[in-house]
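A lone chain, given as structure tokens: the form predicted on its own.
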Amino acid sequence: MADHDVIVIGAGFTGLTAATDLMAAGLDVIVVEARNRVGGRVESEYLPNGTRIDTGGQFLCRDMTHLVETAQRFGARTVFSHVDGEQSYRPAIPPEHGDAIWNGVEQLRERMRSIDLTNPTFSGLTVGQWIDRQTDMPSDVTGSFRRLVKGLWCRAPEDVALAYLVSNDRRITNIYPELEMFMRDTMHALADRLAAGLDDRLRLSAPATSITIMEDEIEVDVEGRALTAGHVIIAVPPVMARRIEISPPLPAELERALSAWEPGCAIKLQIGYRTPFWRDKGLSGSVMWSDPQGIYACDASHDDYFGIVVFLGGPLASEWHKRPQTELANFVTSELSAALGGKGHEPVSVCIRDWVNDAWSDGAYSDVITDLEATDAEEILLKGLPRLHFACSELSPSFPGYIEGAIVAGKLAAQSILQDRE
């Protein structure tokens, strides 16, 4: 007999969403996580004042419904993000001409989520390619467009499949402002709070090295130790989850739906200082790059801490991983000190996370789809195998790469075991 309903590797919001639900229903199931923290690729850090920051995932908006009842119901407290004022463009310009560029950006994002898919002119092309056939485009426009993909989708455009890119775009479907809102006391401490109600149903620093998929049963080996369920889900990234040994092997259509994801590159910055000195100067504290290209900033002041956190994404990212912080620390305060006013070069504090390469999710915000002509792989990793599922953000139907999908994936995943069960 099992030792356990389910057992649920990672404990992301995915992981933790799963066996909330599951817990909930009556199952007895248990999740393992390798890191020793729950959260995956939201966590936290504490400044040398006791300010804690998230240095992982941060932000949602309203449309992000699935997120703010777990926040609601969690009694965590959200800010909105401070937007009064100019936006700063990197090399400068006039924010007329700033504005222009944006509307033609997101002109030319709804023409990529209007392509038909089943149009073969569009088969087999990277996002890379089809930008170079919009020669209708001003060039800032689709230089900007290019920037758009290495800042959210944290990969170049050359590498990235535009099926892939047009099927996740559709599902981002928010009319309020992706960076609307976040956690006064971290989005980390959300996870934490969602992973105290698994009660010594959590398991932290235990990796699940290897699957074997029995008649009746699963069996997990989690460093060395054999756990047995009727279920497993697989809450983790598809890059990482290709790691764990799985046997019998996967059908070769698995595989290749695994193997057809590569990890997104991304760090992420958190610069305080003593005063929100650009407000003085009728500035939001938001900056746009369009050279270097993948990098962004945006205030993220809260009560008595005045900060702004800058992201880098793409090639910008894997070529700042390779170097020194504390060169990306001047190098990012003198961006700032340049778009936003002098005192940018004297913060009180910089934390950098970078995600690159990351032992346990491989990157951030998302793996992306590579392989071009993996057209199903979303499809046949979430219809998985009896007893085996694969659950997280980058499957979701609802905000793909994001805490919202993340939480989702989670309930689709419990809702499937439900059933199979009924």
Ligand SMILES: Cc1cc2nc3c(=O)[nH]c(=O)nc-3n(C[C@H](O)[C@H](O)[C@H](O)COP(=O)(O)OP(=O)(O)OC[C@H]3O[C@@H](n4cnc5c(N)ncnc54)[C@H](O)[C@@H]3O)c2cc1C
Second form
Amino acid sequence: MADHDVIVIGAGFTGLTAATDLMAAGLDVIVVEARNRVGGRVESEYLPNGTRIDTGGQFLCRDMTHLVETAQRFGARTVFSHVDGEQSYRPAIPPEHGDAIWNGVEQLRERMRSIDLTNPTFSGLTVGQWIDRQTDMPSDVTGSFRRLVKGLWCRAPEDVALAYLVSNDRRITNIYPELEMFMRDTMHALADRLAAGLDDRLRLSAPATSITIMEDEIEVDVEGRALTAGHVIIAVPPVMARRIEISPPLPAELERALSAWEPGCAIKLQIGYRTPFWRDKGLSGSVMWSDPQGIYACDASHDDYFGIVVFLGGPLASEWHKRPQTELANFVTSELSAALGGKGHEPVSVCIRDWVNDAWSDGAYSDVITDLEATDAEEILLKGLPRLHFACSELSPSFPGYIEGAIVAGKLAAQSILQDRE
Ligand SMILES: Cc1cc2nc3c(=O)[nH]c(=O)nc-3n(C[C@H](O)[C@H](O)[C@H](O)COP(=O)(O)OP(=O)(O)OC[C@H]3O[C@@H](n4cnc5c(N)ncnc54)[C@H](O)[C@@H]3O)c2cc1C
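Could you please show the structure of the form predicted together with the named molecule, as a counterpart to the form predicted on its own just displayed?
Starting with the chain above, the whole complex follows.
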């Protein structure tokens, strides 16, 4: 007889949601989390003045209905991002020119989303190779599309499988801007509230190192201690799932599906200022860079905190990962100074969170498929094995790579177990 009905490995939004739903259905659930906190790729830090800021996943929009519902359930207050004012560009270009490029990028993105993946012309291509073929598009549009891939999927287009990106992007269906809102008390506080409902069913600092599949139950080794359950949900990203030793070895197609992924590379900075000085000049605080590629900034102020959040993604993040953070802080604040005005280099706080090679996610914002042949990797992982389930934001049918996707993935994993037990 197994110790528990379900063991959930990982207390990110996927694992927390799955465990919450399974416990609500009356199952005996245990969640084991490697870090000493919940939230996974959603985490926070306190600034010296006591302001809590998100150093991982932060933003949401009204289209992300499961996340909005979760926030409402816990009474979490959302704040609309400040967007009034002019967009800034680095190097500087007239706003009309920037708008024209952006419209071209949207057209190209739509063209990519509508690719017929059964057409052999597109098989085995990287996103970079596909972009090279769009010779009818102006070079500043194709260049900016590359920049978008680096910034959003956090890898060079030359690494990313086209079939993956087409399928992934079709599931990102927001009408409202994806940075529309954030949580006043941080997204991480919402993860904490979700975790509070698990009570003593949550074990922190408890990494799962191996899994043994037996006839009627599955054993999970958590730092030398064996736990058993009827079902196990591996609620960690694919790159981390492949670090857990599984015996007997997974069927070859599952091994292959797990090794199709590589982590994204991202660094997030939160730069706090005494005043939102950019607004005095009619600027929104949003900055788009065409050089270097893979950096973006926006206003994330609320109440009496005035701050710009800066995202570095893809090769630029890998490059800065190797350099001292003081240099990165100087680079970013002098860029903000050039884009938004003189006071950009006079921050009152600088918080840098480097997710490259992170111990328990290996990267961010999401793993991406780089194996050009692995067109069915997600389907195979979602099928899993009897009683062994793979679930994470990456595998979500909606908003993969986002917190919304994690919640949906967690709900689906819980549903699949409940159906199985009927
Ligand atoms: C800097 C950054 C900015 C982002 N911005 C946004 C945003 O604004 N909006 C948005 O929607 N999304 C954003 N994202 C993405 C979003 O945070 C993720 O998609 C989502 O949180 C993933 O949730 P998950 O539960 O699937 O995975 P994770 O959050 O990675 O959770 C997996 C958990 O498993 C644990 N774990 C790993 N291995 C083991 C093991 N062997 N044993 C036990 N536990 C283990 C990990 O510690 C982790 O807690 C951002 C991410 C980052 C890092």
